[in-house]
Structures are given as structure tokens and as C-alpha cells.
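One chain is shown next in C-alpha cells, namely the form predicted on its own.
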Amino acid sequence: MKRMELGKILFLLICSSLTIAGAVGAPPTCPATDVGGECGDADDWKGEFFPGIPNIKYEGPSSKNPLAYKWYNAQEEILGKKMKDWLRFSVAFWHTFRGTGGDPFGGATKFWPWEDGTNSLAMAKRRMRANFEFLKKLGVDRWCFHDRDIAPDGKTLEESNANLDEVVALAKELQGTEIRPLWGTAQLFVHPRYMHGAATSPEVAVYAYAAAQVKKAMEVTHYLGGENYVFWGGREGYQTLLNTDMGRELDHLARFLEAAVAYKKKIGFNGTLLIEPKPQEPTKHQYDWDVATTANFLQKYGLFGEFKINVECNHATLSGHSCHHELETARLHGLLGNIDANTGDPQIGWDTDQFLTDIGEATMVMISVVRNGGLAPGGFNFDAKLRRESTDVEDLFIAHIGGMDTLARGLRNVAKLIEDGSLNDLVKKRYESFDTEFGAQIEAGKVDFESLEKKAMAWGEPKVPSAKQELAEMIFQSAL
């Protein structure tokens, strides 16, 4: 009997010592059940949000570690630049820290350990701390945000601004000197006041409110050292033309953007203003349908040179184009500023915001980026979310690692294609007839129709060579 009691006492002592050692040796975590406890005060909470997740390192293609980079080696030089300078990765706050897994057919599936179920100011600060721990462990030095994602909406505009100021002050402290926003923006699509649009709303009070919100969001982006500012007109469009004055709405949108340009210059914000095209969803037709439509809008209203374009790959496919097409269109117009790196599912008709994992698509994306000489001061923002069924905290890291490795592998493939030279030679050969003296005169605009007619008669029926499409695809695939 005494032996049993002695054994129990010894067992309790061992458990106590292990508990104390664990409390001292490991940083505290933030359980969801601790609402109002030591985690409840976000200003005081200094715990670890991702215990057990190490700093993510490059281990090379042979690594089987899901928490390691296989292709992204930040400091490695490719085509004259470090990989981190070609790619300039950024984490999207809204998907990573506000995404719930909900969809049109079901509610939330993600309940992160640090969440308390509220949208309080304290909770906003706690999320911000989680954001910067995530960035540092991932080894990424840029992030993107909407104003209402990082701070709760208040009962008045003044209260909303005060909430934003408080959270931004913490973000500024947590950023230090190494991290900054790739871009910020105002969320002008969730609140019911924006049901008819923001800059295109038929209500002047909504127009004014949207301008005030953009003004504040631009100020805090500037304060945080943001490198760009994005306009996404999710509800700048129409459901039916029967009740819409399209010309007037487009004029209003232009006046709104003109005012944004003026305010940017007034506060000394040197970042790039970006417009993000999308064809529809949530509106039936958005005014910035695709890159070409947006370029035409900028040209018409004298805004060319004041804005560049943030191409989102899933938006490109929704508009009936490939991401590569939209990137090349933007690049050729001198408008390629930033890329929201995601993809959609060809079997699903809406904007699914999946992480890009297709090596071929990533390689085509990187062809445009390399031709553009890079994206700086833009970069790649992971406007992508976990699948509804992925519910582990670890999945946040795995998804970003996979997306980063995919684009890094795309960059490596482009380097191989350039070094090989076969694809470039094939393209050059297709246009070699324009490398003649007469072809050069055509391209210089020095040949009229009469001259062209004389040549056509002298040459007779043209001999049209093969496009060698299958060969081009074979060369491309060989690099993958």
C-alpha cells in the first residue's frame, strides 16, 4: 500500500516538473478557449501563434519535408537577380487571417486557435501579431491588406478611422525595418452602403463616403511604407443597363480616380496606383473587365501614366483570357505593375482563388515577368485561400510554400529556355521576312499601299511557312 502511495506521489512530482519545464521552455500559445484570459488583451499577448512550425528554409528539390522550400532559394541569383528580387512575395491578410472556409453553400470550417469569435479591436490586434509571426517564419517581407480586414468597422466614419489608426500603429511597430506592405487598399464592396457601387454609386453620399475611406486607406498605406495602392472595383459596374447611365458612371469613376491621383501627390506617396481588372462577380458586368478594357479607360480619361495594372490570374481566366495573355497585354502597354498569384478550377465557374501549383502556367507567367525586367515596386501577392476542407494551421504554411515553390520553379524554367535559345530562335525565324530592308521600312511606317501593291504583284502568290506550333510546345515542355 505504501509503495503504491509513494509511486503516486513520485508520478505527480514528475508531471509537475514536466509542466513547469514546458511552461518555461516553450513559448505560450493562444487557445481559442481563453477568451478574456491572458490572450484576451492583444497588447500584452506575446505568445507564439504557430508553435511547432519552424522558420521555413530552402532544402532543395530532393527534400520530402512539407515545411521546406524545394525550389525557392531567396538569395540564389537567377538571370542577374536574386530570386527574392524577381518574385517579391507577399501574403494577403484577408485570405490568410480572415478566411473562414465559408462558401455560398456552407458556413465556416476554419477556427484558428487564436480566434475568439469576435471582430473586436483586441482581436484585430491579435490577428496582426499572428500575421507578422507568419511572415517571419515564412521568410516573406511583404503583406497586403484591405482597411476593414485589419480593423473593425465602427458605428461612424470617425470611429472606423480611429480603429484603423490603433491597429496600424501596432502594425508599424511589428513591421520593424524589414517588412512593409506590398500594397494596401480600401474595402468598398462588403458593406450594404456599396450595394450599387462606390465611385459609380448613383448616391452622392456614398461617393463621398468611399472617397473618405480611400483617403484614409491611402494615408495608412503611406504611413506603413507601402509600395503600391490598389483599386479593385468589385461593385463598380451594373446588373442591368435598364436602370443604369453607363456613361455617367464611367465619368464619375474617372473623376474619383483623378482625385485619388491628386491626393497621392499631395501627401507625398510615391507608390504606384494599381487597378485590378475583373469581368464580373459580384456585379454582372464590371467596368474594368480585363486589361485591354482598363487600358482603354485610362487612355480615354487621360489617366495613362498615373496607374498601372494588378493582374489577378483567376480574374484573367474569368474574362476568357489566360493569365499569360493578360500579363503580356499589360506589359506591352507599359502597365504591368503587380500580380495577384492565384488560379481557378476549370470545372468551377466562379473565382475560387486557389494557390497556383501548375508549373506550366507559372513558367508562362514568369516569361512575362522576365520580359518586363521584373515587377518592382510591385510583386507577387498570394491572393489565394486554403480549400474549405483544409483546416490545420500547418496548411497555411504548406499552401504558401507550394505557391512560392511553383513560381520559383517557373523562374528557373524561364532561365533554362533563355539559355537554350531554341524557342527564341523559332519565334525570330517566323518573323524573319520583316528583318529585310523592306520589312524594316514597313515597321517604321514608311511604306504606303501603292508600294505594297507593287511588291505583291512582283512577288506573286506568297509561300507561307509552317508555324511549328508543336515544336514550340515541345521546346516549352522540355524546360518543365
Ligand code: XUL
The other form holds:
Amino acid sequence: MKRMELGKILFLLICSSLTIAGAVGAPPTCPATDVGGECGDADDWKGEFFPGIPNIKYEGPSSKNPLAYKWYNAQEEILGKKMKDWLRFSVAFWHTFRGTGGDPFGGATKFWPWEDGTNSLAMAKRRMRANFEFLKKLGVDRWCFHDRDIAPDGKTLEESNANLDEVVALAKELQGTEIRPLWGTAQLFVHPRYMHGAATSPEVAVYAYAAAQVKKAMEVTHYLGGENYVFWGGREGYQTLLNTDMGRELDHLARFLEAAVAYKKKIGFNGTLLIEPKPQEPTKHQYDWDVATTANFLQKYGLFGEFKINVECNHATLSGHSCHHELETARLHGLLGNIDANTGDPQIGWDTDQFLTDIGEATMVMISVVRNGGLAPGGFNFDAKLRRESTDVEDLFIAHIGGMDTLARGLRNVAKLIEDGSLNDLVKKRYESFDTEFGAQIEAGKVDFESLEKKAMAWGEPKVPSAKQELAEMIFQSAL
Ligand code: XUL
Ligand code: CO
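One more: the block was the form predicted on its own; return the form predicted together with ligand XUL.
Zooming out: every chain and molecule, the one shown earlier first.
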């Protein structure tokens, strides 16, 4: 075949697949023009958003009801605290109420009945009402949001702020006395102005715009009684070092965070500031690569003590660590503040943001949380979404119930491991040679190289015992 013809065929194939991708998906179930129907351009909504869904209750492990908790029993005490106080669950507004099921190869698959296909203020308010009905039915009293998830961008910063104020006023009313944001944040990665970064953009006007957005997002988080504020630097990184002054960008990021600390104090916001590491995606390299990198950054710029870390499990695995490793690293630095509870897929190399269903992983996560004495004022934010193919409203409930039960089961397993004590004994035994007088002197920093050399000569070749890894794994498994 001639090259020209082959090119033509390829071109036609590409065009037809693009047409297919563009055509997939039903129209919104509630078109914006449907003014006479259930969803007009007002934010009101007749009846319930989730009419077939009851308030979710604990029914115990033998229950077969998908709309009930089998392991999460909010008021039950485990290891000296109520389950609800260990777990402090939160719903992520962006996934649950703005997730469309779209991916790079296809558009939306989810058209919730209350959506009218617009990003209007009226729609934002109606969505907020759906959010609070969802939280109440689930029995969860925390939620997390980005400024631009909950209210539409305006033509100017002033207009965006006014939109946000209007939606936040409604959220405040709907929160009542029970519900509060676990954390708020500013979305500094979707708008094209942030394509080179926000705090690390080489454009000073972008740096200023980002600061203004964070200032406002901190104000509304404070106003809503939020307990934390998150910085996730999705575009704070680089695509190539050939065009990047990394030293200058890191300095800018530190100045930006210093200014945020100063503003937090100025407005009397007592919430914890959290940095959420992620190694890459959307940038090729994100500056807050993992917990250790972030801890070092905080130390270098004198910000230690002002920030804690929000560990996201799927980000942990993207950086080549386990979630447990990241949690333990954060905990040992005194930086463990919050968990974005999700998981990745071992066969897919990107941030799939799935609900955690692996009981072993959940147990390891809860080992760190229990060692940390809990997460408060942080908690578990379900930064997790339904699969593209899950399109029923009830799937939103099932996914959260599953995630909550998995972590609750992890907590119960930790209690079993602690009660049994043999895993703890195994670890303790491995280090018992340091529980001697000489070992204690080493740990106290009182032994120099000359004394160590003398001991080495006196003791001769050390007898090195087994690590007992398989036994440790067997004990761990027996608690699941
Ligand atoms: C992105 C991510 C964000 C942050 C908040 O990977 O995790 O949703 O949690 O900006
Ligand atoms: Co996250």
C-alpha cells in the first residue's frame, strides 16, 4: 500500500474513534431547560435526593444488606475510644458530587438525577443540599471540599469569591450543629492560569492569584468550622529541569506557605495546615514527592511545627512506598495529621482513587493510627471515586459503606493483635540485645568507636538470630 493511502486510513480511523468517544454517554437526566420539572433553575428540589436509601445502620457481620454497616459500629468502644472517634470519616465533595466517571478516553458516564448539566450557582446549591442529605443518611459528620468544586468560577476573582460566599452561606446553614468540614482547600490546578504551577509558577501574577485564592479558601474553611486546611501541590513541580529553576521555585513555595501560616494566625484559624505529598501526576515530578521529602522541605525552611502531613494511600504507592511506610514515616516525625483513604490498582500505573477494600492493608493503616493515638483533629477522608462503570446512585452509598467497614475491620484487627501480644513480643525480642546495660548506653549516645571496637574484639563473631518474617506474617494473618 502506498504511504499516502496508509496515512489516509489511519487518519480516518483516528477521526472515527474520536467521534465515538465524543458521542458516548446519555444526555443529562435533568436538562437545564426543564423549568417545569423537578429541577428548574432554582436550587430547590422536591422531596429527597436519595428516596430509596434509608439511614445506614450497623447490622453486624452476618448481615447481607448492602445498605448496612457490618463492621463499623460508631458508638462501640475499641481500645478505649469509640469507633467514630478513631475513624473520623469524611466524604470528598469533588469525587462524590463532581465526579462524572470521565477518563482520558471518554466522557461522563454518571448523570445523577439532581444534575441539570450546568455549572450554575443554582446547580451548586442544589448539589450542596444533596451532599448534606448524603452525609446524614450515611451517618458521617465530616466533609472535604475544594473552593471550585462547590461554587463555579466567576469572570473575575471578585465574582468567584461572591459565588463561593453564596454557596458557603447555604452550606453553613445545612451543616447544623453536627456536621463540619474535616478540611477545605483551594483548587490550584484545573484553570489554565496554573499550567506552570501556582506557588511555583514563574509568573508573579499567578503566584499572587493563587495566594488570593488560598486566602479566601482559608477564610471559608474557618467560617464553616473546618478542622484542617490542605495544600496539595498538583502542579507544584516540573516537566523538565531544562527550563526550570528548581531552587527558586522551592524558595517561592516556602514563602507562599509562610504567608499562609501568618494569615492563619491573623484570622484566628486554629485548624491544622496539612501538606499532601504525591510524587507526580499531573506534573512529571511534584516537589512534595513523599513524606520524607516533605519533612525535609519543612525542616529546611523552618516550617516544621506549622504543618502536618495528609498521607494519601494511592499517592504512597505511586511514590514506590506502601501506605503503611508513609504513615509510619509521618508518625515518627510527629507529622501524621490526616489520611486520604483510598487505594490504587496494582495493574494500573496511575492514581485510580479506589475505595479501600483490602483488609490486610486496612489493618496496617490502623496499626499506625492506633500507635499515633488517633488522627484528631484529622481523620479519614474518602478521596475515592466510583469506577467509571458504576452508575447507580446507590453505588455512592455502597462504596462508602464498603470503605468504612474495611477500615473498621482494620481497627478491630489491631485490637486483636494487641490483645494477643505475640507480634509485639516478636519485635521486642529482635531488639533485646539493646535492652542490656551496654545497649542502653549506645542508645543514650554514650559509646564511642573505641569502646565498640573493644567489645567487638571481646565478643568475637556475633551469633545472628532469625528475623522470623514468616512467623510475623502468620501472626498478622491470624488476626484478619
Ligand atoms: C489529587 C488529590 C487531591 C487532594 C486535594 O491526587 O489527592 O484531590 O486530596 O486537592
Ligand atoms: Co487526596
